[in-house]
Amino acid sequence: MKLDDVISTPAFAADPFPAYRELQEKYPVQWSDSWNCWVVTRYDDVRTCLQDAKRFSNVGRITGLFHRLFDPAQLAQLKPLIDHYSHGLINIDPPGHTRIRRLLHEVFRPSTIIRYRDFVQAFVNEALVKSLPTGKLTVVRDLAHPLPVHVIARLFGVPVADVPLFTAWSAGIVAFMQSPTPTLEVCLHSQQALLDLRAYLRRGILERQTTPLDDVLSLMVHARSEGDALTEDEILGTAVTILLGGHETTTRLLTTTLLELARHPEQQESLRRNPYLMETAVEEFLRFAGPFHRDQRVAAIDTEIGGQHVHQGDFILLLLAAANRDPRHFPDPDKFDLARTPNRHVAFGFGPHICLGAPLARLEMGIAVGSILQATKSFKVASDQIDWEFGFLRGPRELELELRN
């Protein structure tokens, strides 16, 4: 099987898991000409690449795309975008990464995030008050898209009136990530959205240096550890990462989760009757319906993975969603089992770069899904025709649910 023969087909976007399984069994590490990288599918190999920064580096994993596609004159036009993705938390390795992570530890600990529980609950309640009388929920438009961006705006002390700006900037920045070969025009569009967001956040940083507020941006500005502090550029990089990681991924995770619950009415009813299972269920949502299908690394040295020799500088695409369905680690991996335990998925990554916003995603998912279940007797999909979006993230572009209450 050649992955290149199927990756652009609608069938692959609708259900990539049969192809993932065949790769795991026969070609666990395969070269893709379309993506210009090695594609890794088995759980053990994916975890190795995520954990071993000495062999599999984050440095250049995004900027290498630009250098592969564009000539020097075009690269000069993209300098701000390249500079942004050349440093910062998700683009460097230990020990530099360890230093930033240490400074952010207090900022993003669960006890900080839990303070936003009431806001999340109120937002979900308001969405349901509008949807329940109609018997329909337009998931992306009415809940999954606005919820995470409003939460993140709250984290950063952004006025409600400015939320549409954050929504537009988020979509604009990730536009270049939706294709392995984005055009210069698309990259320039992403760059402008990034510059606009950074300018907005920079003003907020300057204000909080003299007048701290009760928000995460203030915590980052004043974070201290062993006499060290975050630079302005590190704060900007982290804030952009949280916006993109906490918005687009949560939108798709919540949408795909509700789709799977609608497709599995017995699991839906079990969780409705046993809400104490929610914590375990959220981990299965992440394993089974996690939207972040692909992560990337660069070979720092000549090495080997899954029996394949990899040259220094080669790009390695880690199929997290395939690893989360690897039968070597998950019994009956294609079963949607909300009581599954243990559940050591890699939906949030693994090792030094494990997702900083994981507590926030878990909080939003538990409240949103739990509230919908408790407000309804059942729900089902209004139409089986799902239009899937599939870049680094996968999820329905929209989902209509029929609610019975």
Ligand code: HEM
Second form
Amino acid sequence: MKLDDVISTPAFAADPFPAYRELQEKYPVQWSDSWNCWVVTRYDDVRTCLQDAKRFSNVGRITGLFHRLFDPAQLAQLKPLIDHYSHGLINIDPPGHTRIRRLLHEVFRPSTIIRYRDFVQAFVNEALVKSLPTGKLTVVRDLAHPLPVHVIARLFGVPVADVPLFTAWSAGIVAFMQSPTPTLEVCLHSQQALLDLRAYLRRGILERQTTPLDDVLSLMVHARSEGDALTEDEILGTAVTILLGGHETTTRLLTTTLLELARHPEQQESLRRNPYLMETAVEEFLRFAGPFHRDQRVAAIDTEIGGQHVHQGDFILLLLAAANRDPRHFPDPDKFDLARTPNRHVAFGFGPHICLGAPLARLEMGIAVGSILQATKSFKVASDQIDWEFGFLRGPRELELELRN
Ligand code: HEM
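What I would like now is the form predicted in complex with the named molecule, since the data block earlier showed the form predicted on its own; can you produce it?
Now the full complex is given, and it begins with the chain already shown.
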């Protein structure tokens, strides 16, 4: 099977897992002309790439795309975008990365995250109060999209009135990542959104240097470890990653999870009756419905992965969602099993760059899904026709649920 033959078919977007399995069995590391990179599907190989930064680097994972696609004059137009993606947490390797992570650990402590519990619960309650009397929930519009963006806005102390701006910047920046071959026009659009967001956040950073507030942005500005502090550029780079990484991902995970619970009424009912299973269930949501399908690394040296020789500078796409269904690691991998243990999925990545916001995502998921289950007797999908958006993230563009209460 050639991945290139199926990549852009609607059947692949609707259900990529049969193709993932075939790749895993027959061509675990396959070259894709369409994506212009190696595609890695087996769990062990994916974990090796995520773990081994000396061979599989984060440097150039985004900027390399621009250098492959555009000529020098076009690259000059994209300088601010390229500069942004040349620095910052997710674009660098240890030891520079370890230094920033150490400072961020001071910020993203469990005690910081737990302070957002009441806000998340109140937000979900408000969405349900509006939806329950109608017997319908328009999931993306009414809950899965606004919830994470409001949570992140709160992390950054952004007033509610500015949340629409935040939402638009997030969608604008992420636009160039949704295709492996974005046009110059799309990249320029993303660049403008990025510049606007950076200018907005820069004002917030300056204010907090003199007057700290009760938010994560203030904690980043004032984080200290062994006399070290984050620079303004590092705070900006991390903040943009938090906005993109914490918003678009959670939206898609929540939507796909509710779809799967609607498709599996017996699992839905079991979780409704046994809410104490939620912690284990959230890990299965991440494994089975995880939104982050395509992670990236760049070969730092000539090396080998899964028996395949790769050259220094080659791009490597790690199909996290395929790894999470690898039968070598997960018994009965296509079964949605909310009691599955152990469940060492890679939905949050693995190794040095493992998701910084995982505790927050788990908190949002547990509260949102738990509240919907407790407020309803059952729910099902209004239509089986799902329009899937499938870039490096995958999820339904919208999902209508019929609620019975
Ligand atoms: C369902 C929700 C989420 C998923 C599936 C997810 C997934 C991931 C993955 C796979 C990575 C590793 C990328 C790599 O190694 O290349 C990552 C990194 C990251 N995530 Fe998340 N994420 C989620 C939610 C969040 C939230 C809520 C935040 C913050 C509030 C966040 C912030 C970050 C940051 C800052 C990084 C970069 C860490 C580093 O480079 O050291 N994520 N995420």
